[in-house]
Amino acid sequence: MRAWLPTGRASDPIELAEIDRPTPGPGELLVEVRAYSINRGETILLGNPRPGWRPGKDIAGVVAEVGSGVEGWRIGDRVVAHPDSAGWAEFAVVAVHNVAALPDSVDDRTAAALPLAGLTALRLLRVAGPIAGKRVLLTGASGGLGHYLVELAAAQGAIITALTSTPARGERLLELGAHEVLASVEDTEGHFDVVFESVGGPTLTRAWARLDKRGLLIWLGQASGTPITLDFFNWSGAESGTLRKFSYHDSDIPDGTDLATLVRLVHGGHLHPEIGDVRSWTETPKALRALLDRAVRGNLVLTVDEEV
């Protein structure tokens, strides 16, 4: 089968070469991958990847073998899964927990777009807890994770402020619930009962100092690459604010329960995968450029086709 492989090198940090077929063990499924997503978190394991590792956490397909002792699953049935790796290739071994059925009602590359900014937006909102009525910071808000976060929590009755580098990448956050977006905290007004922060730098300081005095701030990534300081000295906000650090792998639902609850928001209406491009698996190195260059409005979906 053909897979992409990293290669370590920064000029061009993947290569599609031809590859063994795996085979599913113990609990697990083989899956013909017909559609992947691919992430920012990915982008950066690309610059150093560890020995063995191939990248590929969001894909959909159908099962193409059953490995021994599972039940419930047939050869041919449709999926959404979220390996732990290696899905960028024409075939994936999947663990049966990680993998939910989909309906006809919802396509291969919707599917692909939901795992991992789906499973973290549905598990961010879980540790927030309530949220009716609470005033809402979301930074970094024109990716994936932000349009489906904006779009969960704004049917829970949050008012939801999105912080987005320009107008363009924000209008869809409007049509999904959000009350306002802005291009900066310094745009803000008043506080915030609820912070989700992946921005890091100066922008997670300026964001505590908008969190009202007992509100929850929950640090997800550092996109800027830029480390955090923090002056707890200084008063200004949250006089008795929470700080947690997040990770969606935090949970005691498994990845396939929570993504069968995705899909059937998908399939209610209810949720609406924002994908801002779609192009062949082929032309994956090109999609990771576009990525890194902000150029993509939400998730960006490979095809996996005959082209070569």
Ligand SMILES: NC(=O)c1ccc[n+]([C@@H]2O[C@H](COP(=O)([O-])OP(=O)(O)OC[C@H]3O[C@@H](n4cnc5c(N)ncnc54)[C@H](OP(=O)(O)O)[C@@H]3O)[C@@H](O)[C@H]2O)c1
Contents of the next structure:
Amino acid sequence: MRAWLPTGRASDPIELAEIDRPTPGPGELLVEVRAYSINRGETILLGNPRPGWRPGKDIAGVVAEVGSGVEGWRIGDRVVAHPDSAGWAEFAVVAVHNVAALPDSVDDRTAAALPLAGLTALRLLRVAGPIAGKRVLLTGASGGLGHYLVELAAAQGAIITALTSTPARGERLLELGAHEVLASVEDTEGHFDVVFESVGGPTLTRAWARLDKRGLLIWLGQASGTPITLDFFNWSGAESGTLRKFSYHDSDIPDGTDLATLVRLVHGGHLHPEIGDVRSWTETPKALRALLDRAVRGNLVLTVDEEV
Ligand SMILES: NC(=O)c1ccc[n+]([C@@H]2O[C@H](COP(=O)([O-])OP(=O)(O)OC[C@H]3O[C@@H](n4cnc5c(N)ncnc54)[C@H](OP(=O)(O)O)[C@@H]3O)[C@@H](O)[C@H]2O)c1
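Given the form predicted on its own above, what does the protein look like in the form predicted in complex with this ligand?
In what comes next, the whole complex appears, and the chain from above leads the way.
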């Protein structure tokens, strides 16, 4: 089969290669991949790839082989899955607890956009607790995660301020329920009960200054690539606020169960993945470049063996 392998080179971080088709072990499925999406986290891992690692965590396709001990799945079942790695390929192995079934109403491209960004949005909201009527600030909102988070939080009654670099990158967020879209923390007014911060650098300290006295700031990423610096004694803002680090991996609910929730929401018309770009998987290097250049709104989906 063909798969994208990391090269470790900054100029061309992946190359398409012919490798052996993997075999599912006990408790695993082999999925014939029809579409996958790429995430910012993978661009970071590609900068310094571990030996043997291959990229790819968000896939949709059909079951091609069933490992021993697996019940309830058959060859040909349509699935969305969140493998640990190696999903940018014609076939991928995934643990059965990281898989959810797809109804006819959810196509492969839509499903492929769900896993990492959707799981993260769902789990961020669990960590934030009840948000009905609360003021919520979301930085770095124009990516895949931001669109899911805004739609899900708005449905729960949150009053959301979303930050995007241009108004065009925030248009869909307004349609999905954001109260306002602004360009920077400095443009916001008043205080927020909850802040979701994923840009890093000075953005976190600026957002902290806008946090309510006992508010919650959840720090989940560093899209700018600039680390945050906190000076305890020169750190204006929420006197008794909580700063919480977040990892979507830290969940008691298995990925497959949360994926099934996301699929159910899409099927029911309550969640609308924002797919900013769809390309043939042969264009994955260009897609990576577009993601890094902030040229994609929402998710970026690659279709396997299909020209777009
Ligand atoms: N902790 C976790 O478990 C977890 C899980 C998933 C994702 N994340 C993080 O959550 C964030 C959002 O994820 P995503 O998949 O939606 O990522 P994404 O599609 O790459 O979106 C990130 C957004 O950050 C904004 N941004 C602001 N300053 C930036 C800069 N200097 N360089 C690049 N982007 C900048 C960009 O929006 P504008 O161009 O409109 O400003 C971009 O749309 C990322 O930082 C990601 O690493 C964390």
